[in-house]
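Only one chain comes next, encoded as structure tokens, the form predicted alone.
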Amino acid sequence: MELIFKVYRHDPTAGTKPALESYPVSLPDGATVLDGLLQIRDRHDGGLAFRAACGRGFCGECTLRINRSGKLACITRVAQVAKDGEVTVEPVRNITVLKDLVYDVDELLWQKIAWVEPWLRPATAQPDGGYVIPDAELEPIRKAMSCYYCGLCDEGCSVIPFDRRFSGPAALTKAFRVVFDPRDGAARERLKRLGEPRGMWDCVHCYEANEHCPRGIDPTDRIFDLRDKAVELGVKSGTANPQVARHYDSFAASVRQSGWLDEGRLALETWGLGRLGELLPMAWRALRRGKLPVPYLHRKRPGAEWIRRIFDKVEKRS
């Protein structure tokens, strides 16, 4: 199979601009993108920098953008991704490139994972003989424990391109792993930390993380689990973003009262009168189009009483 690999080349220390360089490769059927990179390094340019380790899709070292999509180079077959006889290989997005296809993994993952404090903090001293946890109690977190930090979920995240400080789905999946561990005794403190800006409430639930995860961990759902746990424990937001708790309470109160959402009330109660001026331009545009909701004058929808009964039943159970 004769192909052209277009490979991202950049050495920040040389002061040159990034560029895609083309290399002819000859690969057997079933060859992977990693096989192509190895051939380029061996036959064309020994200075090509890239990471790889296991070669079996278990370590996450070779995460790259292949034809504009995040993939593991060692298990991505060129026959499946080549377009018009070409394969484009680039580092993942929104991260500092150190050289060619090697990027700063500490910035991409490890600093964020350290921020969520991914170590157990037992509520009591370890009993004699250690902790004995029934397998059934660990089942909810077993899938999360299989994460090998390839970074594909962060690469596909739709928030990080706009805010690179966002902790990201990989770190929040690690947070899920300790919050839901039955041996940990610091769930409230953890969730308060995760509720601060850059944490779990900054996720826009686009489900891209689920689509990109090669392990089927579903990081977006794990973020929802953290949010649900926070609400259950009464930790609806951190200290720096109280609008999150106000948004939650206003949303619930509005639906409970009228059976559906009062958008005007939600905006006012979330941001308060102090930020009313910032909302006026948007309100004026909505008014001109006949789409301005009048706060607190929201009519009830049919069946609103049944919706209120659902709220009453849930609150009684909790």
The other form holds:
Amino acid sequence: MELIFKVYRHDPTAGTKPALESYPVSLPDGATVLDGLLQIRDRHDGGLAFRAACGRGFCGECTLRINRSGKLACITRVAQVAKDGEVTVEPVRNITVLKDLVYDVDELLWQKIAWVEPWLRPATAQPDGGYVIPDAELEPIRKAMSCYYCGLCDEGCSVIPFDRRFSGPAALTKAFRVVFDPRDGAARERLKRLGEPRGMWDCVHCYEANEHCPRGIDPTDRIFDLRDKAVELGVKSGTANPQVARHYDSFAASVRQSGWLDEGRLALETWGLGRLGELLPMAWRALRRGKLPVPYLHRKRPGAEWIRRIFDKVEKRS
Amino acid sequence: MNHETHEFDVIVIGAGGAGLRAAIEASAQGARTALICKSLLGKAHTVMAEGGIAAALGNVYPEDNWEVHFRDTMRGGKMLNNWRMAQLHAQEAPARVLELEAWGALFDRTKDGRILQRDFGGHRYARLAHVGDRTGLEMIRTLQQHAVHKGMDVFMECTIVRLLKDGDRIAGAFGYWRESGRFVVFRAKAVVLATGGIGKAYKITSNSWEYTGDGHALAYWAGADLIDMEFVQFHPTGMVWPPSVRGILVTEGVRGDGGVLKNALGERLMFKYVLEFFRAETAETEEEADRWYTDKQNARRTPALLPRDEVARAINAEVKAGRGSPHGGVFLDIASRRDAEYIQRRLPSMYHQFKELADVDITKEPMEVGPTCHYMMGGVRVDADSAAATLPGLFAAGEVAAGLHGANRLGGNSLSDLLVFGCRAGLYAAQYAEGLAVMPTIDAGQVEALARECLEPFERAGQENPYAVHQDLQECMQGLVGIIRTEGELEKALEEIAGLGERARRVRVEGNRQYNPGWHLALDLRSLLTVSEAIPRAALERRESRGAQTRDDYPKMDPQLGKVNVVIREARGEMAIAREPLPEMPRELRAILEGDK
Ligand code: SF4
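Switch over from the form predicted alone to the form predicted in complex with the partner chain, please.
And the full complex, kicking off with our chain again.
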């Protein structure tokens, strides 16, 4: 296969601007994007910086954006991603780049993972001879145990671009792992912390994390599991974050009134007039992709009356 | 030259299983401890460990105990093991495994909810605690989180290039930050080496990029002894196709869970390769071998699970005889022997690995496999109890240390090694540090000289490319110092390595010090070349075939050589070789080995 790799190059210490450089690569069938990067390093520029440890999908270190989508370079085959003979390789978004494809993982992942305190706080001490735990109790967390901190779910996350400090699906998946560990005895305290701003209630359920996770952990669903657990245990959450609370209220009010979601109103009521400006970049992107109708008008949906009745009924019951 | 300086009681170099366990222990003892690693935390080679941790918990077979584990380990190592290490390892492994669960790990369970154990090569009973085929991930994640929880100082992406001494004792280490290229000095009373292995000296290897023999070389340069450097383990089952994945490991768990090796004629090939040494305990018919998986009392173990050196040699011989698979390996078949659901549950990583990298569905078709450089039995000579090297203040644990595995390591004994001796190294390093009243001093002149030396590749007039030198070294080691060795080829390898050393001194790198992988490799080449020289030198000295060392020109075991280690140490700038007797085994342990021959 003869291809062109377009690779993000930037050395912040050299005072130059970031740029996509093109390199010709020649690879055997079945080659991975990592093979391509290694070849560039061998043949064109020995200084090309990227991280890759195991080379076989075991360690989750080579997380990159490949043709504009988060992937692990070592298990992404060139033939499957190349478009018109080209492969673009960039660092993940919303992160400080140290050089080329190497970025600050601490900021992306680890401070957040430490925040959820993903270590066991056992309810009872380990008995002599070890814990006895039926296999069935392990089943719910088995998948989450295979997380290797690749950060792809955070890369795909819809919230992090707006709020880099959102704990994110990777850390919340770690939290899930301990909250649902049959031996753990600190669920309430953990959920209380997770209910703080930038915790589990900030997720907007876009399901991107599920799409991105190479281990099939479905992080979005794990965040729901955490919320359900908080509700089940009656751990007060969400109030710490007025924005989220407002988001929920506005969402419901809009649907109740017009039968469907008024996104303009949602933005206004969630963020308030003062911070609406922060949404302008997103509005601009939406406009360019034809997702924002101009002029913006929100009309009642046919059948809105029925929806209002559903609301009334449900609210009366609770 | 500018550099930052840090001061600790104990520094641990390497953050795989052994390094993390050592750091946890040293810090629990109250020592000010730093953990220094070349990669990001959690990405060390341990994360790639698949099959499990060998520990005689006796959960599946109550008749298992430390004595049986000890015996299996010694026999697997062809009796060249340090008996005391093998004893401590077998005795302490169960406690170390349980401790991991107390810290948050969760292994697969038996029906009654205890830790499940799986069959592996050379172990008489199902003995490996495991999490599917991702045991290393669970282990490193648990240790790492425990270390973070306890609040350790971690220096990530920091490479150590030299140990520093104050007279005859350790005084610290000198290194650089990969990110900025800036130099850093660690003043320390004790250093624990936990740097892993040397696989990147070979072309076909299962090892990660970090495995450039750093710890082996650091110890040697500092004047410590290395032993058993001739014993490089080739794992029998690495992927062979497509070319870009050649060498990637296929866990022994495939055979532990029922897979068999077949040649191009469809024959189960291992029955032809059972040595006298193992005949009494190995099944003779396919029927008996298959029955053994469920009936260990009345059937003998399948030859597919002989120790790794035996299986690797067998595959090598089949391919040489023209009975190999299309891409130069043999077939590993579990598809025809176990159902798809079982395979996916027991071997999820293997399933994905073959699917994603080779377009092979292992629940439907056989895999193609062949030997791949996997593990270094040789390394730093240590005191069995304290993991202390021959240099005061230096300790070593895990793959970089030698002795436990003798001439060949059993699968599953590596992860337990990391835990048992990582813990011991941390404990004794902390004790040593506490016993040392004053912090050793560092020679500023030496630091200055080291910094200048490290920067040479930027300033040279030479035109050698570090990547090219590395590739040529890998070709040389693969071709001349591989599974089957002869005197002529080993001599030739030494000549070539000397030439490569010359070239390495002319390596030039472009760019600046900011995250410059070419420069990093130029510095790694020095340790790669040092260990690459040690291997053929030791292999020449051992004129016999034993364990992982197969000499075509000396095909038999020599009982005299079975009583000695080959020792390597620096003497007047040269690599000196000596034979020194193994420690004498006490009578009661010898009885365990002889009792049930
Ligand atoms: S949850 Fe999945 S995508 Fe997220 S860090 Fe873990 S393995 Fe990666």
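Numbering follows the first chain given and starts at 1. Just so we're on the same page, rigid core means the largest C-alpha set that superposes within 1.5 Å between forms. These numbers come from a predicted model, not from an experiment.
Once both forms are overlaid on the rigid core, the distance between the two CA positions of residue 281 between the two forms is 2 angstroms or more. With the core held fixed between the two forms, residue 308 has its Cα displaced by at least 2 Å.
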